[in-house]
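Heads up, the chain below is alone and in the form predicted alone; it's given as structure tokens.
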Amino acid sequence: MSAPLLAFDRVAIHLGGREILSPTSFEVGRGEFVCIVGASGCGKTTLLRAASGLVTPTGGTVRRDGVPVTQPSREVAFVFQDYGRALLPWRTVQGNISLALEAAGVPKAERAARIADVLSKVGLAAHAHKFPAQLSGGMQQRVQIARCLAQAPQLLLMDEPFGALDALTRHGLQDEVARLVQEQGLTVLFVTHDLEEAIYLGDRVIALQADPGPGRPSLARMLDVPLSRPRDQLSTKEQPAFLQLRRELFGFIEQGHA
């Protein structure tokens, strides 16, 4: 693995008197795409929030570039599942993307070119002046992704970003995100309930378990994904290595350990 950009060192998180994440350690290398799976309530989203600085660990340390994460940073972008609430309905597509540039203090004269660039990357150049209500769900999620890319982040955190979309739209966006991540050299931590999605997108897959018990970490499995890139929705998913990984992850979840 390349030099780590993100490191979890025995990170534990308690919320409302309940242990959401028991002491967990792992690293994410620069340019790596790491997917996190596990049943509801095992701490996947909380782990992302700790990585972003939105949640402070009860124990242990999260480090980015070797520095403890204590607050949100513009070098970290967060793509939420609920794209409808993530976008401002009274702003156009380009207006929503401009939010990231405004927050970063980018001069107004430079914003138009940067907005046009990211809209081109996500295939929305012709929709710059539309409002979110005029777009499909997949297009709205593209806007959110474009806004994150406009930040030029080191780290992209994605919380089930395609969970509410139909299968065809989801597959298209999976391929689009995989392409953009490769082109931009981004590091990604991606939460999903979809085991096939995790294997298809990830360089590694981390499986969390809920209520692991005293002294046991939430991280229960860490699997490398030995599949070449670029990947294909049909041929990749027919490879023996893909099927073996799916079988292993499915068996783990089915046993009720996650």
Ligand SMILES: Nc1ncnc2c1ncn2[C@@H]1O[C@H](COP(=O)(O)OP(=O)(O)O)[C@@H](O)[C@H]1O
Second form
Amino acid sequence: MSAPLLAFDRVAIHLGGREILSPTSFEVGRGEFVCIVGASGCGKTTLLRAASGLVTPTGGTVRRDGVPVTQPSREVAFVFQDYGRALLPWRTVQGNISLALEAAGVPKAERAARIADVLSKVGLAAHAHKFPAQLSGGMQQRVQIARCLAQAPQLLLMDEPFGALDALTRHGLQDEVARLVQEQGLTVLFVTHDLEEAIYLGDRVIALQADPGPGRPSLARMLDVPLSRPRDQLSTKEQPAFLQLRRELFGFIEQGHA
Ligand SMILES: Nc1ncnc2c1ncn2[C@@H]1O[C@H](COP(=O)(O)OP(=O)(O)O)[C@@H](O)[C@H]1O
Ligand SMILES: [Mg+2]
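Switch from the form predicted alone to the form predicted together with the named molecule and give that structure.
Now the complete complex, all chains and molecules, led by this one.
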């Protein structure tokens, strides 16, 4: 059997003299969509940064494809919540996407076709020459996602990517990302504090708890999501399995039951 794409093996992280993540182990298989939920400040962003090699654990090992992660790699793409700061305001949409290709050393002659391809995938083909400030928040976030797709990453990390968007835009983007992930066979680790979003998108949901106490792991729950795909904003969320998962996570996160 091949190694999982991403493996956290008893990963602990201390920052500023404080234990942010206590020994946490889990795996993400190829093509899997895993969501991480937990209250603000429980270490979700820190966990993603460790997955990308931006933070070095103080204990345990993060492995990607069986190899310890020691630094950021182009094989891993990161989508930030703050699309406004992730995009360069003086570059057009296609200029922003070109950045990822330039960084990857893609020859100039190939770039235009690759840019057109990812823009059509996120429904922005008609907006290639606009600047970020001319686009809505949802469209700017789609540009950031397109830039990550242009990188053709092995692993996509997303940190509350829809947290700053209104509910309608958020639902539209959830469905778009779910479709892209299925079509492209992407592997995703997705952080959110929105329990319904985690269940709606994930094959699995991992719940972290803040300050678990001495000797106790940050990882408090790992739930499989047995909901068929493609999912639907109305009918999926009415299914008994969805409601049962929501109840289980809600009791844990909102009421602090470990
Ligand atoms: N570089 C750092 N130095 C010290 N403390 C940090 C640093 N980064 C994050 N923290 C602390 O770690 C905790 C978890 O942060 P974070 O991973 O951003 O949580 P979340 O994303 O779940 O809201 C917070 O209490 C935060 O203040
Ligand atoms: Mg965070």
